[in-house]
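Shown next as structure tokens: one chain only, the form predicted alone.
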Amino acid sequence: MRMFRNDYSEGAAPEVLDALVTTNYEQHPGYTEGDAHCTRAIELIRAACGRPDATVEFAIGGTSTNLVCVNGLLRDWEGVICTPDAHINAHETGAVAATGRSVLPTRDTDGFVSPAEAERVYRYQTGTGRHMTRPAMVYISNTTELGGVWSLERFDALCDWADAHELPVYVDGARMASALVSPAAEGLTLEHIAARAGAFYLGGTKNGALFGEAVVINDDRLREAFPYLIKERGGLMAKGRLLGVQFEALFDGGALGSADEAPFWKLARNANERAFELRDALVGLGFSPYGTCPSNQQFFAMESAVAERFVDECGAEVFQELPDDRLLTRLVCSWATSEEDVAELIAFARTL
């Protein structure tokens, strides 16, 4: 059976792989510095964002990107507000903390930073002046760690709060494409995120690229720091043009929803649609969804024995034990997941 563990198990989408093969013998300058493919990829990303003046940089993966961006936005005595389950807090082996920067979690439990909780953390951290770490940025992810999708209303509410406190919002976009093609985005667009966020990245690793992320920067502090930090932290690729080739292929096409939609959007749309098929079928079979997940990640509360069968058969991942002793189990669809793959998993689920 095909694996449903994550959305980066496969190699690369055909469009990306073809581009890499076609350009394999070309010679270009290194380090993403001025080669034709990085230059064109940057132009395509700027156009998609509606920001011809935005700085676009490339990075090798999500943890490296977050580490560089968070460090570039903070000074030594400053910290980042995020949710308890944020990737920088829970899944990156203390990468941010290891650099001396502080992570300041809210008490939000649904994957979304709320203005009310951000305000509580901010007041607590600033209540005694210079004696505590000062919040200096807000970290969110889209989609969230629990498969949630930021809507326009929710995103603007947080950005309004952050603007009032003069804090940049940084968006971890490992699954940004899945989020923005989702109906749950409810009006939130790439152009709008690019207009309001201090910085964000467009995830390639989890959306058809072999590896790589594209970082869009509006904040002057990060714009200055990024080129130096990416080298200092070991994230600058000598063969940087490979990043440009991939993002050039992913964004070579029309805008989201257009007749000639770019692969970046089409690949994510397939992942979402297969995930929705899987979700609806499992719910129909009596499985219990955990929250509403309008993206390519689907979560279910399963009895231990059932969860273990899913882990063994399709690589499902168990996230945690729930208060009622059931296990929070994740199933993920990717750009490569087919209708036949979903049908095979559903057939297995019927046997349980």
Given for the second form:
Number of protein chains: 4
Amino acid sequence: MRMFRNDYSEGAAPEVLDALVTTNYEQHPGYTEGDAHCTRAIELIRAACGRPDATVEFAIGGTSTNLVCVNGLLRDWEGVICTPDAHINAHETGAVAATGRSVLPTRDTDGFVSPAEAERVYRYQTGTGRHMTRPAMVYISNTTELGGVWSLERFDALCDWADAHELPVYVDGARMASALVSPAAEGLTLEHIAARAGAFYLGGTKNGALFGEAVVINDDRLREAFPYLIKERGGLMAKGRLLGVQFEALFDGGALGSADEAPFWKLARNANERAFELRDALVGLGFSPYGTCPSNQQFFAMESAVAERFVDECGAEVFQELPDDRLLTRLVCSWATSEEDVAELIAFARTL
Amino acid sequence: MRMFRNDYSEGAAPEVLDALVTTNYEQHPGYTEGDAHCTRAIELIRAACGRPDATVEFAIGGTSTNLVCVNGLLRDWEGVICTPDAHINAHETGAVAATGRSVLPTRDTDGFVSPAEAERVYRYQTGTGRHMTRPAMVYISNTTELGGVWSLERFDALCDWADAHELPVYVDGARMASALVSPAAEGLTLEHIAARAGAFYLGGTKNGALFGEAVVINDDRLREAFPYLIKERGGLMAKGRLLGVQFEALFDGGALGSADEAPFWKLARNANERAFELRDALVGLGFSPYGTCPSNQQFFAMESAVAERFVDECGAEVFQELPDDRLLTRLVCSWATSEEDVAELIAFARTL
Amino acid sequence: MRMFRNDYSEGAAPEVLDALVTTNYEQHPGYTEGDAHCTRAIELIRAACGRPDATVEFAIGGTSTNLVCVNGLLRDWEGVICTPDAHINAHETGAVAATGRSVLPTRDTDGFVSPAEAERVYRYQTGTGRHMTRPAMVYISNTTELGGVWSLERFDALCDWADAHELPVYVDGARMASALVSPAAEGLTLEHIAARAGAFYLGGTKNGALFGEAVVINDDRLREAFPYLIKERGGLMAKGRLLGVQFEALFDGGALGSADEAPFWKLARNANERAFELRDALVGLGFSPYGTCPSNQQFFAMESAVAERFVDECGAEVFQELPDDRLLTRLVCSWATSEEDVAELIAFARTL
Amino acid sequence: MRMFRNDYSEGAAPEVLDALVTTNYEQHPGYTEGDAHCTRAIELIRAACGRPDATVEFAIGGTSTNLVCVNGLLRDWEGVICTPDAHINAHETGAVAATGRSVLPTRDTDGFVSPAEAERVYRYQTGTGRHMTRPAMVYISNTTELGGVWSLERFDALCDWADAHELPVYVDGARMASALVSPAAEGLTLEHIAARAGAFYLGGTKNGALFGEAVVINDDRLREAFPYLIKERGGLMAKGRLLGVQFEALFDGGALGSADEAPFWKLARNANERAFELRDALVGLGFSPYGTCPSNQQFFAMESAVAERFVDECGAEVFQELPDDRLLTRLVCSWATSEEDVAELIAFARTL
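The form predicted together with a further copy of the same chain, contrasted with the form predicted alone above:
Complete assembly follows, chain above in first position.
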């Protein structure tokens, strides 16, 4: 059976792989600087964002992108507000601290930074002046760590709070495509994020690229810092055109929801649709979903014996023990998951 | 009226000031290296600790000491377990992150790291291998942020846990003297701390020195790192003998509890005794102490109007708003507080 | 005409590209951890090095590899001895300092660290104890910045010096294959480097991979640090198998010089042979080579008008102005350069 | 005999010590924030600088001041131009790199950054864009490492160059008083430095304070950063008033050259005058001065046997071996050196 372990188990989506093969013998200057594919990819992304003058940069992976952006948005004594389960707080081996910045977690438990908690952290941190790390940006991810999707209303409420404190909002978009094609986006669009966020990235690694993320920057400080930091932190690719070629392929097509949707949206749509099929079938079989599961990652609360069967059979990952001793278990669909794969997993689930 | 704002409002205790004046025209080599006063201070501290072979170093202040010690005990990808209100987490402007290390707070709310919470953090952080910061030391302070005092039993329980995980315990001793002369120490002695801690410091700044902390090191990694890091981080004094002269004066005398107690203990004993007089009188007047107030910092829950009067009259500091809307208000006694000062404050309290 | 700008102008060599395409739909765990291709690539590299127990890790590019290795080999107050023109000193935007370590350049002007200059720097830096950065490793690159190749004798002389001071030697092997297949290696083999260096890497990016470097580690401190640092510094790939697949393809074959040489050697051999054809032809035409040009990068001293023609025609890069006002101009051959490409460039040169 | 080892062998000058004793029992708020002595010291320094609106901050020692200022003036990927023998390059254990910034040494061998060398470094570092550390400030010290004194003409030439590149000039003034009272200043005044430098400090440690430096800041970025960085880097004193008290004492008096010169100038004048007496006498005895020795540090080229006698007798320090095998030997006078001390050393020199 195919694994449902994560959305980076395979190589690249066919559109991306073909583009890499087709362009393989072309010669290009290095470092994403001035090659035709990077140039065109930047144009396509600007168009998709509705911001012809936004700065678009490329990076190799999520941790690298996050550390460069946090590093560029913050000064040495500043910190980033985020949820306790944020990737930068919990899963990147202290990468933010490694560049001398502080992570300032709220107490939000649902993966979304709330204005109320952001305000509490902000007040606490600024209460004694220079004796505490000054909050200077907000980090969110879309989708969240547990697959949650930001709605327009929720996103605007946070941006309103952040604007009032003059803090840029940075969106980790490792799974941005899955979030934006989800019904749970409730009106939140790429254009809207591009209009309000200080910076964000469009994740390729988990949406059909071999690797790579495209970073969209509105914030002036980060705009100036990024080219230097990406090199200094070891994230600048010699064969930069690989990033251009891949994002050109991903964004070569129509807007989200159009008849000829670009692969970036189509691939995520497949991941979500397979995930929803799986969710609906498992729920029908009596499994307990954890939340509404609105994106390509599906979380279920399972008895440990059952969870183990999924781990063995399809590479499911156990995230944590729940208060009732059940295990929070994750199943992930990707651009590569087929209807047959899902059917096979459902058939297996039926036997449990 | 004298301020009860903190224990670093005055200059130096007379014993220390006299020593500085007396030795002023002596010539000594710099950097605490080999001058007679540093040498003798080191011998006196080793004797007080019962560890003739311990490494003793000097530093200028608490933040500098903490950052050098945390920096020397941890490698780049490692973190320090501490309480959420720990000085290194809350009040040092991200100094630990500034050197690339991570702070890993427990959920302990009483200022003491508990083995259970330390274990929870340890398991969580080591659950996904290299994707998370590895816990590699425990930070505690004695007294704690809210004036708590470690008992022998509590200290041993934590050290047992830490030993089982091979993690050094580091004790921030900004107010170590106040903690050890307190009845709440319940058997915890300097010798015992010196036998079990990886490193700790004996605070001078808040106990009668103009400035300065003496660091006692058992841990080999820190022993090698300290001399370089204290210079690299800007904490090495040119006139190093100032630290020797002061600690020589502070430790020139008998052991804690002996008839001729050294000033280090006598000065803290005065601070505690004045604080206990104040506590007992205020309690008698109906004020609500916050906990048992076993050291030189006294915390009371006050109506805000009352708290304000103390702020205006004697420099009391408001720490936080309590759930019942009262304000957690701090009054501090020091080596310089006299019985008359306390009587005057009590007389004032009586008028409220 | 094909560019002779550098050895990372194209995508991947056919052997590597085929392997990526063939394995594209396989599912593998992430992060280079335990997938079949990484496992086999590690075995092949260990065998090529003659060190069945060496640690082999993977990284995305040269700067990332260098910063992680320097970071892992040095403590906060330590520094790395290297030539002034070393990549880590001159071309990585302060990446070493960005992780808090110091670069300690010698005065060697030929790209090779000499024992005499290393000794001078070592003595100078250790002369005043902790007041100076302590030298704790030596960085060399093979080939050097200007295409030089380490001979066995020269390498052993430096290693002897380093061993006497207990300093690990780290070899930046961005172009290691070109160096080792060069006649100028004069007996220096991969096995020998693997026996004496603390760590080194085998460069894929400039020798036929899309991207990627394989790091071979003997040093215990780095061995423990690498897995954490590569994640913390943003260099760990989610789709780690891409590195395994590529290095498996590059090392799938016989030893250097054998009848069925692995692509890693064959590709470099093509680059060198084309470069030597070019060198010999240009020398025959009266051009002035800069040194003996023993590897795939060829440096010539050219009048500026001539240099400009090469820049325009084939992407030649001008490195610096020479004392006689001529320009040091670089022409690079790669795995992708054909005899026809070289012939075309020679024909062009003939017209000048 | 008194040592001539350095200018921080003794404690404090009488004016400073008296002020510390007199104010010892006053109570003041901490951290240099708002106490009467810091406030007055700031006013006195602003007046001496002729800049009523300059920001004045305090720090404990030279390394701490330098690292905070360099850190605040530079962003992560930027570097500081200085001479190879600059204190920040050679004698502070990598403190600049420890905060992630790069030191970019010129090839000036006389301790003064020349515009020509600064230009060469600037061009080199900006030649390949983001691949190299961007030069973003200039560090000089007055006096220089070997006791040199900046003249008005030389200082203006460098500032003109720096202004043209929009780089702030930072002046390490550990021995600024000795420099400014020297005839070699040739018109360079405190007011002039305060008008042109981005920031500089007035050294107390080596000119009669127990410890402490006063930092004058014109640069906006540093002005905002300093309060946070000084805390984050461990350099903020709890008993901040100690710095205020000392600098108030040092600047309580008339301008340089006036009848009632403030101690800051008078103390330095004594150091210089004693040093010049010593220089003139030794030259008269046939000793070889190294340069013109225009400040309180006197350097002589001595046969090694002779140098050793000075080392043993008066703590002279040997700096380096000169090309002719003689030793560069330093003798230092301070505020505490008396005419009798100098006479005694001259008498000794006569016996050699």
